[in-house]
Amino acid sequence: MIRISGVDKKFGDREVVSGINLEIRRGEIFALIGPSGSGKTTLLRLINLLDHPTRGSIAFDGLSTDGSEHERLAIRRRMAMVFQKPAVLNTTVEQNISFGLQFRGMEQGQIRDRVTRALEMIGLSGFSKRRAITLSGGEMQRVAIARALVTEPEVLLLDEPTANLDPLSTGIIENLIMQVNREKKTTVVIATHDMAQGQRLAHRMGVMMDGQLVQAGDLYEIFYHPVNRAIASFVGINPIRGGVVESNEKNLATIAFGGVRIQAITALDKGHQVAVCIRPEEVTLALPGVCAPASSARNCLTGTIQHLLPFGPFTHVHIDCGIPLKALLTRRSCDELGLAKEKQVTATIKATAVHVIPDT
């Protein structure tokens, strides 16, 4: 659907992204996440045409967007964007939908059953006569929605669409994205730094740093295989350093980590220094002595208990094994288990559970 290669963007001196290689696939939800100023904005106004790129080309359906500006506009009116902060006119809410119709010189009537149907979709039905710079934050950003949804575009463009939104009009606003996605077959492409609104939303996802494309793929390669430590920490994985590869036996690793040793899936030879990854879902708790449920399990470790940390109904349990570790428990197992500061526990982590990276 868009293919990106080689594309670089300087304003001035100042480059902005840098050497992105990409493809975005037909009716997916396609998330770009990473931290503010990463490069998303700017490569969402590149695929949009907004900007041109200092270097490589972008290809939308095939067709090249270096042509003309007459070939530029027929491609970008098959997209629609919308930005971080909603734009409304100061007229009607219908008014302010059709706007992008009106400028196509479509007919009053065909107007009329669109921005209808639209208001109907983004739960607005009886908003049409009111003035839209009246509605609140996640009002207007919704009618901004429903603008670029009139027209149909192939492909969604969203830059940070639910940021400063209350729960409840960020819940609403993902809820209308999937529809779209899932009724209308509509590409969407989403910029976010909210890593829980990409994993609720996206097919797959794109990690920028520094105006780079670091790593993309499909959910769990994004979480559960980060291909460095600055994405692991992104992705809420603290990397445990200064590991080294004690053996290696078809790729069963046995890694040293002073005198604690812990069995992981690695391709990397004996000698190599490295980090390893460990998500706090995949560390099972068991009070002392009790290495299970999980017999399969080939790290067994006993440790302390340093912290425990409400996470909505769930709870971080920071462990000291000689390695720092974080499990994520339900209240109810933590209270079934009695877990407290200082408290001893054995964290059990599969062998398959733990992501092993260079420590460069």
Second form
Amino acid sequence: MIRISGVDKKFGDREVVSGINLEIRRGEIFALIGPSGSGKTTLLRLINLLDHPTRGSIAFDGLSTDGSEHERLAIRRRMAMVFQKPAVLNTTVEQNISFGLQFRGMEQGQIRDRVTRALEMIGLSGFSKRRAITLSGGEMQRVAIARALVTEPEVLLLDEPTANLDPLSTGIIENLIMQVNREKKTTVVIATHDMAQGQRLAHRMGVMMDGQLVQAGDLYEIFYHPVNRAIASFVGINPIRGGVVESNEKNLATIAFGGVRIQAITALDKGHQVAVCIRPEEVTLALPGVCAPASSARNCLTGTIQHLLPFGPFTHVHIDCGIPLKALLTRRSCDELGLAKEKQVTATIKATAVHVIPDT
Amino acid sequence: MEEIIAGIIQAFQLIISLNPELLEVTALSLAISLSATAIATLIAIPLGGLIHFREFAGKRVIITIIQTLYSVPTVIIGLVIFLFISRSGPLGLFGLLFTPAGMVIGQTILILPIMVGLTITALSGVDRNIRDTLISLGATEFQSIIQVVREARFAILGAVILGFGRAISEVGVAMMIGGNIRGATRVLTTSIALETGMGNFGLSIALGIVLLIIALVVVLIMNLITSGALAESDRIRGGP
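Form predicted together with the partner chain, following the form predicted alone:
To see the whole picture, the full complex is given below, headed by that same chain.
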């Protein structure tokens, strides 16, 4: 649907995004994930044709977007964007939602119908005559989404649509996004710094850091096989550093962290400096001695519990096994095992659950 | 002191009896200054919009010059216009000197900078995100400019009213271009200057009071419009 090729954007001397190559597929929800200031907004603005790339090109549905302002307007009218800080005009909610349709020269009666339906969809029926600037943040953001959706865009661009909103408004907006994607087959690109939101909504993800798209792929790839330490930290795994590949036979490697050895699947050869990522939910805990390795491709490490961190119905267990390990257990199984600080436990991790990244 | 009291009494008599000369001078003042304000508005909004919305070299310099012209003395404008429209001037053939039309031109030029400048300020006060939002919603450049101007409507109205205030209260242009000709170009401010010089304090005070009443009416209209806007928003806010 959208093909971004070699796009750079500079503001003055500052390069805000660089070397972006990305294909957004028709009908998918694509999440752009990355910390604040990583260039997500800039990329969305480029896609919406609000700014021109300094280098490279963007094609929309096979059409070049380098043409005249007139051509760019025609393409822009096939998309809609919702900004992080919703700007509403000092007029009624109804009027605010109808701007996009007015600009397209739609006839008044038809506009009224669509606006009424849009208000129902965002759960703000009866707000049509309200002055938009008197709405709360969450309501304003819903109006901004309705304003984008009434134009029935082929592509919906959302820039942190739920940042600073309460969980209830966030839920309403997320449901709306999924509904539109499902029912109208609208392609959605959503920028968010909220990993969990990306996980809830997206079919595919791209991770942006310092203006570069460092990894793009489906959720599994990003969560389990982050390409570098920065992404690993961002997706919620603390990489364990200081490992060296001791041996590697047909990609089953033994990695040494001082005296501790871990088996993992990697193509990296003997002698490589590596870090390993182990998702806490992949670590199973048992009382010492209970665990016996079922096969050679399974790691069994014994260590002391450093502390237990309650996390809703779950508990994060931090264990020192010579390397720092984190396990995620339900609170119930934690109680059943009688886990407590200073106690000894055995942690079991499949070799396939250990993701190895080169450490430079 | 007696003179002042006698003047005030005479002034009220003139106003209550609707003295024809007083009415004529007031009517001409209003006609000239309202025309000048109307013309200046028609120029200032598009021109202010053009300067605000377009990026070009020297934009900051132009805005600084406009702001400097806020405080240009009326007599300097009078002098410049005089040089242009006097018989020997480049526009002398139109015979505009000592005519109401000449005064309208003078006042228009006088209040144009402040109105353009305040229009630019009003437009700058509109959130940058509004413009992005409009463009993103598929507005053409013209459509987005119209909406941004509408968004700044109250601030722009303030600029118009300030322009009118400056026009009706100035003496320099009215005196130098109009010439204070009785029955033709005599307006409130020039009459006050003349009558005071001739010792007719009663008429001067009466004219002064009328000028202040006009100022009051302008303020009332302005408040009415803004409070009307507020009442409207209150009504709208009173929804569910």
